[in-house]
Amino acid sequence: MKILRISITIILISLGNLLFAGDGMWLPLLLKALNEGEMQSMGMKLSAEDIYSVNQGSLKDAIVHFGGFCTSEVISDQGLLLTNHHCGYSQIQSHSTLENNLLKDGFWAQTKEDELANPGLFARFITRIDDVSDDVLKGVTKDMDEVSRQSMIDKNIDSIRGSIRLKEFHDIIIRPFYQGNQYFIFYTVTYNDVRLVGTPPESIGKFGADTDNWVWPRHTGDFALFRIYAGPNNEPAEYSENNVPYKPKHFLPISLDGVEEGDFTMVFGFPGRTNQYLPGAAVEQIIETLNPAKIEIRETALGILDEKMRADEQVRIQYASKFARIANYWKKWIGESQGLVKTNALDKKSKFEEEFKMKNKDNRENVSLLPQMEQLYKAIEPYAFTRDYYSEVASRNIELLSASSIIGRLVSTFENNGVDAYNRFLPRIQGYLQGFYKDYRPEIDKEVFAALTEMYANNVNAMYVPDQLKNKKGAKGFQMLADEVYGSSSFTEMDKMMAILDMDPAAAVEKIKMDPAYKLSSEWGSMIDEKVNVPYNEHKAKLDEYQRKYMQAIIETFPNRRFYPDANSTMRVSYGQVNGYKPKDGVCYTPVTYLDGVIEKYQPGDYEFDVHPKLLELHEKEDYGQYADTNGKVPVCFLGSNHTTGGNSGSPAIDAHGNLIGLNFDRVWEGTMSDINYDKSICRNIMVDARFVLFIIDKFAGASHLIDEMKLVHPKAE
């Protein structure tokens, strides 16, 4: 028997007039049938066409997966690429030094020729998105086991790869939708010279930091420059003195008129994930378990940090992306489950849920569905809650547990791969360790070993603490043992780390492997692989197989409600209006904020909200150019309700016209449930307006012949 394949598009081709639910996550493919009509009624003045078009030049030629984790667009004739200042961190710090420090400065490359390169650094567009389930799903049948299914689909997808002929540069990417009940391929071309062209000062592009990260009122100029550079013909090369800036097919013209309140916006990008369509038992488990035990952790780490970082300067500069990278989701997760609470997520799914076994009541497979996934989210659930409690305790905070699970790469290359492979490999974990003990302080991670390694003893089940961390007499039991494996691990320190990296390999791996950092941490990544990640990943793979088929059910079973297919990295639009919202009773936010705020939030001297000194003065004397809002003042930020989440950071924000008016770069905190739980009443994205963009490039930087390659429109006007 065939599958029963769900056919989205058509289903919904037949929707009447639905009340704009506000989420959504689309395929520029199917907005032509799912969207086109909803999003004029908004206010759009474009077609789908205009969007997506496989036939001639439209706005996803613009659209640009950055590096892979965030995304850029192109605003100008010549390759120009805005994203913002968060995504291209790593590179403007890779071109700073002590003299020459472009995250505190700022930079502007005067001509071309002073503009940056970046290894690694890539620029990927999407040519073409086509359905391919038929062909991926070719010989799938109901009754299937999983195994054999997902046999049967490698092969289709590997002959489907087989029988399209790639150019250099040019790839394609086939990804499961819909839990694995559509399949779509992605036809890519990838630049890879991607050159740094300007950057705001950190006091601008980070202003707020971590204090004001996922808040409003936002006051952050988050946004950077890059350039794509092609080699002969406009096509992609390596990077090459020789190579010239890359002719789009389409690049976003920059609109002067600003937004209002109510004003059509779309979100053009790559957004990473999202968990829509799980049930309540799988939400009540973040909420109650998973969230408030990575919350506990993180909380102790950043609180030891920011002590020590307080205190001196030197490790406040060694600590500062560690300590952002980690108070990030932090902040997040304590947001997503206030924000699921709030808006009664769990009401609302066993509404649905209840709705959906009605509309079930004869059809016993899908009655059977909701039950059986609650039995495994209980069943997974010590597995998921020791596999989070490890992996944030000893992957991501005890930061020489983390590296000695690097290190400890090299000895299982060298024993499963002989003693070549050990040194092809040796290298890069020098290099990596380079970079680790720049900013590493033994003393202050061992006081977080010591924090976690309690916390991990008292909260996880027994039976998953290794022996070393058992029979602890207290806090007490805890420093002594941090104080043993610090005393005498040789990975603590770089000159003694890097000796024994000098010495042969057998050598090498023999004293690598006495060490008690690595014995400690191989024990325990052994003790989880057995005995959680085996039991956790036979649960997964049983959950991800009842999801697929709770999908299809709630498809055919309201086949008048339209679905969109959650988050995974592909090239997404998502639309809503600009919009303030209230948070609290009592609170009222505007959509708005202004350079007025940004000295509002001034104190002299202070590594958040400190104001440069060039910006002081372009406020005391208005000198605003023609960046100036009705209202004589320049606008920062501004709010929408457009679905979003990480991956969408440097996406652009575009008018009804097709025209950029802003970055994305954030969510509201008390909206961050969005990825499970999407509510219009709280939900919004934070954008960089692009008049502030313009205004600091231009007034701030003065470096005008950038503003003089885009294309400034005035689309209120016409």
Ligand code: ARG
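How about the form predicted alone, since we already have the form predicted together with the ligand?
This part shows the chain on its own.
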């Protein structure tokens, strides 16, 4: 089997043939071969070794996978972590009550003893990355079918894992790259004692809330502080009062010099998922079929939640995190579809595919890939549409059905594995339900249920609609169904559900199976599994095979071009510059916003645009300390052309010298299609200016003891 690799000879090609600077999420261990020269030509003063090194402390040693879903960075020699407010939102919410509302009022630990523990939250470092393609693909041949191929790969990965001796809290992660044509191993160490140190109030950390989400100009101080604690010898340990602050191999100094248009920027983190190499047929399906359906469903659910949250402060606290989660991708999909159209993504795909076919005119196997994929995308579309619709309605937006599905795992555990397995699994279900009911309002969920089940029945092919949803007469029929299910289900009340789980396993399972919410969830899910997921997975497996072959063919067809691997939640570096952009005719956005803009947006009493009295006072007095720029204004956010996606939330924005200049937290709405089609003209990431973070900590919160931990520098003055 010929193993695909990105050849080091690529560095010899001229910059004129390279991708636009900003495009790409690059593996840090390959920067010297692929990117170092270009990065330095853009102004970077570091070497690739300064960014990624195994033998000495480097930037990678300050970069943390925060809880497995965001990025954070170490900013002091005492393990102080900086990440986004929205990344720590669930932890902040978990410590909030009506009487002590950390979301509304903020929180600043005055001593380390005041810092708040967060069970389940972890901080993971990458200690080393290696290419293990030879070992993983050993024995894999070109004529293997996909099942045999994957079986061989799995066997090889198990062998690699079995050959490596690991200490406690250390692990390895082996991931495929380039659609499974190459494999890398990541050595990790995980710290499980991570405590909340400080958070601004929502009026700063979530300023603009959902209205400003994905939007420029932005004025959100989206940051929070945590701290890593370690056991003896600085090693990981479970939470203990005896643990001490972690001593990092490297932490990021913070620049007080700020940014100017054209400055070099580097974003270092753990981007989640991109699909840059999809064929045009897939992109067209996203634009025309899949995104519109998901957008409409979430828009309906959000309308109901928004009304309830605005009417009741307790509801707003309970549903704040849920609303943000639902709204985030709703708005992202809208911008993604519009951006794909605006940047002529389908035309670009078509031109690239024509060039690919022309260069492969004598290669029948490669030429046949695109028409075969197009045919498969047509075949999979009805299943993909129904699958997305079901997922959005029953799994993501109707909480009762989502909980029923999880409770159903307890039933299947009992029926398939017996009483002992049931009893082992039961505490996990009980723990999940305690969290679920803490922020659950059945009367709100019932409204969502009635609205979304009606949408499902009206928009999905009748053969994929469960019997209980058929033959309902308009909205009244679905409201009656909601009244029936929610009025008789034990799943809507914590006490009733916990009482069932206290019963003998056999009796509990029988009781659960009789519940109307479980019956609907089970019938609906089983039908989707049988009629939708089975054919969908068959088509998807074939598409994955063709996508892998297409990826290999692309790289072989264009040997003088660089191709970065799609994001897959592994450590990556992206680099670009501070740049504004022109979203449409007659509109030009500059790359920096200021505290003045916060005041301009101020709407007293509005939960999205209210401003804290202390911040108003600081602005009125121009009490900015050392955090104002040369014009005497406090910068809040800035734009860069760095290629980012979900998972990059909390990633550090690093200057040419290796100092922290900002904190990545969002992308502009017009450029959210960068997951599929990065276009430098409008793809911009949004970052909180580090000086605003320091200003809030010091002047607003009075937490100067945290500033004293940090190393503040003036690299432009050196």
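Take the two forms, superpose them, and find the largest set of C-alpha atoms that agree within 1.5 Å; that set is the rigid core. Note that the coordinates shown come from a computational prediction; the quantities given were computed from them, not determined experimentally. Positions refer to the first chain, counted from 1.
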Exceeds or equals 2 Å, Cα of G605 between these two forms, core fit: no
C-alpha of K472 off by 2 Å or more between these two forms on rigid core: yes
Taking the rigid core as the frame, does E284 move its C-alpha by 2 Å or more between these two forms? no
